[in-house]
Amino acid sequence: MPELPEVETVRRGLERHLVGRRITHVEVGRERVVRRTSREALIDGLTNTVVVGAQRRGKYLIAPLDSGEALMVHLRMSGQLLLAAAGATRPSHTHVVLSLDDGSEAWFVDPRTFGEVVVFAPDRVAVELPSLAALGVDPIADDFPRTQLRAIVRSTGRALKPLLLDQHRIAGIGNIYADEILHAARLRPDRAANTIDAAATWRLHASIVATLDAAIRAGGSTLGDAQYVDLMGAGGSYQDQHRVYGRAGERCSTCGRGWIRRTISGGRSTHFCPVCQH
């Protein structure tokens, strides 16, 4: 699933190529991707509107429109947003096509159809998109002081990794970056959050910001399935900088002493070094 760095990379592409464009025509194929409303609601809400911004909250893309409404796209497991010239051959599983006034098209492609495309009223977000309204702090888009993270970790005895994955607490971090963040902070993923001291909390805060910033600069992580690509179809390169994720059985490149372990909890894989993470 694309996480904060991948979605931020797509957002930046939208900011460059979609903002200021008028949507002249809308096609909706598989109705599952508009299941929150309807095919008609998406077509009526987007046709002849101008995109006036490109925003992100956690893993959600939001594009305000000149109508006063906004477009929301959630890529979920396998969704892609791609930009192409009108008439170009569309990939399989292209479920939404936005024709733009400059002769280009924006495609929403999603083989597994878990993703969503919705037009909503921002002043009714709590009713129309409660999952978006319930997101916690975004560590890149929002002000994120160390004291805020300190309050979050002190409030619970949950293990650190599930806490980082809790979108109601901190928005945008998923499995890949939780592993990389905790490794950089030298903290075990199963460590109880309220047992870490102030110094460890400051390390964790610095690791969250630095890891996400570095991944954004690299255009995100494109894994072997190549499901994540940016707006122009290019993959990211941060996977080349992963220290633990996907490296089970390898010598830890940080401490040089431990061997990366992979465990499964709640159906999710976790990668860590038992020597340099405590």
The other form holds:
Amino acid sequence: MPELPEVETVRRGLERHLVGRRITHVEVGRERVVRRTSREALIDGLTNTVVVGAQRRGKYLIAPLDSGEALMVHLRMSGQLLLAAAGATRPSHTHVVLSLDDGSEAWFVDPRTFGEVVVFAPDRVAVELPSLAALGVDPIADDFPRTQLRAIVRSTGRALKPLLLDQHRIAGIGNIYADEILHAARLRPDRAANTIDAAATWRLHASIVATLDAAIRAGGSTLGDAQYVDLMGAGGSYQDQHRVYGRAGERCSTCGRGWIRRTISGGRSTHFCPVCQH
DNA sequence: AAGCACACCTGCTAGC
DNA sequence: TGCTAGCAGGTGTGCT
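Next, give the form predicted together with the DNA, keeping in mind that what was shown is the form predicted alone.
Let us now look at the entire complex, which starts with that chain.
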């Protein structure tokens, strides 16, 4: 569910409401969400520590602790982090509860349990969280020179969409924003990456940065099922600016001529305008 | 070695 | 009303 803009919105909430708080108590319900280590490792690693930062790499949330370790949360498809008053009624699928020293609680809620919560040692990240260590450039958090995108695009004949989704190359773009970015860049999702020229590459670079920035400013995308909400439970509004995702069969609002088409590739739905995207 | 199919779960919706 | 099939924002594994 959440992609870079949604995770960044949650990160900003954590920066504001969690940093500086001491974790006084930890409860773990379903053990599956702490599968990378164990229930005991999470409880021992978090209890009586102070959260000293709130960072994001791609779709990973990282909160350094005063112990020198760090908390990592990945929301995957259906995870949520919510802040609530102690004693508030917890939604079903609340798997981890952190009690904080100001009387509030942070909840990790995740119906599908693809998400995970772990405490790790940052100096051993390559061993403890290899996929985090292997992430590519973060187009928002890092400097992202357009020459770097040029190198990535020229390195493979893969289609543009799976390339944008490859977290080892560029970190944070998911299924919704890949479609929106390619539409904004007027490039077909199935176009072979190494066939686009410099001008198209610069367009793609500008579209990545502009689309993600605009989505962050809108607080991310919350679809009809309201699965994505921020730390305070509020939805985003970028879904109102989607031009292709979820708009199959509608007239293209960009060129006014094409009809948005939906195809399946790699088991993921893909949306594009066959008229204005080449 | 890169790239692909499939697995991992639950809940919701559309269609019968 | 109630069943079932299909679909969902992501990534890890295991195969070619």
